[in-house]
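Below sits a lone chain in structure tokens, taken as the form predicted alone.
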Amino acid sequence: MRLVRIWFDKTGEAKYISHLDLMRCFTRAIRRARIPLWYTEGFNPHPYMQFSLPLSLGMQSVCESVDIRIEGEMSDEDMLSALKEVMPMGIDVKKITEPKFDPKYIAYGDFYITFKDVPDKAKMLKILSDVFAADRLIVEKLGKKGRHKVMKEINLKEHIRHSYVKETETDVIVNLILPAGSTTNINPSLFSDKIIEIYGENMAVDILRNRLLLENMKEFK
């Protein structure tokens, strides 16, 4: 038995697949690919499958991974080829490696937030410039108080580790590094929703997770 890490992209229409459905998708795909998946023992055997960090619904990613345990001698190359043939559109298996870091050490996510077809790019760029120059950007985040879930105000600026803004002919793209892990997790949609609120006009937003990072900012592998 050995542990392997399957790396994949989740893009396009696949961004609307929930995490639970993604787990079912991989379980079926692994069976169809005839990968000798290891199952737990006992009265209710189930396959060992651990995703690095569940992705929020509606977001795309080019850095997703899932760990599985396999039995037998199937090579990484054969597994990769077999999985590519059975995965649905939007889920592209890129490589299979030996895990280097435990997912529990993931501390940050590197995100690209694209404001699409911005009506007034100069106005948007001025808003972003003012936001990044300020000390505070107050947003509401769902949290816990005892056993109850409550809305709490947080200063998002305290959690942004890196920011960069660029524009294309029609879009404005913001690159942010935010906490992402079991200890603190900041959804980048908190930022995009607040910016649209300040802008005062609704528009389409695409969010892409580009990398997962450790506490020391090294890339999760």
Given for the second form:
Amino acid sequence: MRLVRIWFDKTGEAKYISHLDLMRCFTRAIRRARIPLWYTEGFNPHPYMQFSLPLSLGMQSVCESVDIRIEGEMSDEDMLSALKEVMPMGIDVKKITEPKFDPKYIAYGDFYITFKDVPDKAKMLKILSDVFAADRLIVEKLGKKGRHKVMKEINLKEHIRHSYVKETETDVIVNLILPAGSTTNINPSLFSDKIIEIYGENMAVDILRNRLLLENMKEFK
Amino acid sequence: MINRNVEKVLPLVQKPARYTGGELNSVVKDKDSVDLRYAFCFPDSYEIGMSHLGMKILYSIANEREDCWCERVFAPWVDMEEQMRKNNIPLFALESGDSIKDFDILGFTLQYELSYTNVLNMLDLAGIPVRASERTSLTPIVFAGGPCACNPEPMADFIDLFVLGEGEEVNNEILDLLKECKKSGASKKEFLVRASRIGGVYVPSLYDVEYNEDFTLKSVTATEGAPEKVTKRIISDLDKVYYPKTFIVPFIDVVHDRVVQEIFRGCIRGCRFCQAGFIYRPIREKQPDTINCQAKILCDVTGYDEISLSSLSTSDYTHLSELLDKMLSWTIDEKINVALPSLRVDNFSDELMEKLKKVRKSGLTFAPEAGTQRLRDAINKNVTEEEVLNTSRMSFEGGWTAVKLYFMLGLPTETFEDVAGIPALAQKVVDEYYKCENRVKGKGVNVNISVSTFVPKPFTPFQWDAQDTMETVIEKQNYLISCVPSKKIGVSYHHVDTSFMEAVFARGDRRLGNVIEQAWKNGCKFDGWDDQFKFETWLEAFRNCSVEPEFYANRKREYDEILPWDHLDFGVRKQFLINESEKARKSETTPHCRIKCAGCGTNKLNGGKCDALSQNMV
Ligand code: SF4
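Switching conditions: you have the form predicted alone, so give me the form predicted together with the partner chain.
Next comes the full complex, and the chain you just saw is listed first.
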């Protein structure tokens, strides 16, 4: 039995696949690829499968990974080519590696937030530079208090580790590093929703998870 | 393929993956290289539609043709519809993302009466006039099939042609004709007249309907050389007919998400209330080898870990034991479950029980349908109390602790004594549990009674009967509850108003077209969903159109009345139905088809052959 980490992108229409659906989708893909999964013993055997960090519905990513346990002989290259054959559109398996870090050490996510076809780019850029100059950016976040769900106010600025803004002909792109992982998790849509609220007009936003980072800002591998 | 406008609204709706397409094994073609674009429309949500076997079959068959690209369309859920209407997004097909307005042919499947308003809503969302008479050009042709097509009259104003019976062959014949008519520049009328010559095709606009003063039918007259009677189509040999080599694998959880293998068509039982039991006759069995091979191929290409064997009554399949041996020989190793829905209680042998232990232990369900032997005899549900209790005991010994029992209220000849028999039977099942020495220790038993309201349906011996009024049904429901002796027995109901509406449309005529249109205009859709169903709006539509719904639901017909579906022939002889109806009044049973052919007449559709009969002769 050995543990392998499958790395994949989740882009395009695949961003609408929820985490739960993705798990089912992988189970089936692995069966189709005839990868010799290891099953637990007992009355209701099930395979071992753990995703590094669930991705929110609607987000794209180029840094997803899932760990599976396999038994029997199948090389990483063979697994990779078998998986590539059977994945649905938008889920592109890139490589298979030996897991280096435990997913529980993931601390940050590196995101690209793209405001698409921004009507007034100058206005948007001004808003962003104001926001990044200020000390506070208060947003409401759904949190838990005991067993209840409550709205909590948080200051996003305290959580942003890095930010960078660039523009293309039609879009404005913000690169952010935010806490992500089992302890603190800040969804980048809190930022984009707030910016759109300040801007005062709805527009399409694309969020891409680019990298997952450890506490020391080294890449999760 | 998602088009840009749709993309914008997807973040605003629930379960966006309903609208994206792109699932594994969905078929994408080059639209410029096909002659026909075909939208297979399922008038309900994605999750319901994607669970439907007929759609998988017909989708695959149409896409086998190089000249045709068949795509899927479902009814957008209400949140999505709101966004689509607000942003002027016309109804689109999932594979291409293209609006279906310019497609050549739209095929709806009518699985239940309460989806009719969704058909109109989908046409409207596509920007297509809902009335057939207002669609004057050749394309798009709007056709429909499925079990409700056995009385399609309420939808006659909206649909250009109906397919009666099984669609595997006739759909292709329609596509061929349409392709030819497109090439030759024929008119819609020419197409329809020629289509009416195809066996199993019913073109409602070619039939003139006249009414008597009391609104019963006076006559239905074929014109333009259309056949006086349209006979349903059947597939003669299930081992030879096309079966999909792949299934689309949805991302989101749908109702039935697994490999499905049909094992036979038709039913040997002849329960008098059951439409499916008559309209899918004659019996045609599929060979175990065919089923096993097809199931294996499908598991390989989908990665599913469950196979469901589908039929109206799984345990009546003559080769069930052989089939299970064949399948279990590889499914156990591959950790695939074999599910057997629709098991009957009576022929549940010890041997079968042993095999079932190896397959998936899902909930145990029985359908005695009626509470007393007298009424079970009247409806020809040939199940005895002893059989129910025996099978319960066997399954309690096999480790089950919950049983679900299905019943109907309002069956013809039903009395309050019969109603009281329902909880009484459930209590006997409870008692059986506590008598059983080998039951699971330390666990109580759960017996759930699910009660639906009887809906009289065309092509059954009860097609002339009145449905109980809603008041009577409610009275019976209350009485039933008052008779429940134990907390171990749970009772659940269906709403009476939806059953009433079903009864209206099941035996309705063309006068209902206006009502459906008006109800839809006033906001009725997804009527099969309790949280969407608007009974008051429906009643208002009936009033405004001066149509009395009770005329259809609660009126007893005479045997000689012309029924709205009399010009459609599903192979079942009318005299056979009358005989069965008469026997019901006397609580006389009819043995099932393996004991003796009851002469239903459907074997004529298959050149005199019926697999129930051939079994009989050996
Ligand atoms: S032809 Fe006879 S055996 Fe066949 S379904 Fe009809 S009644 Fe049954």
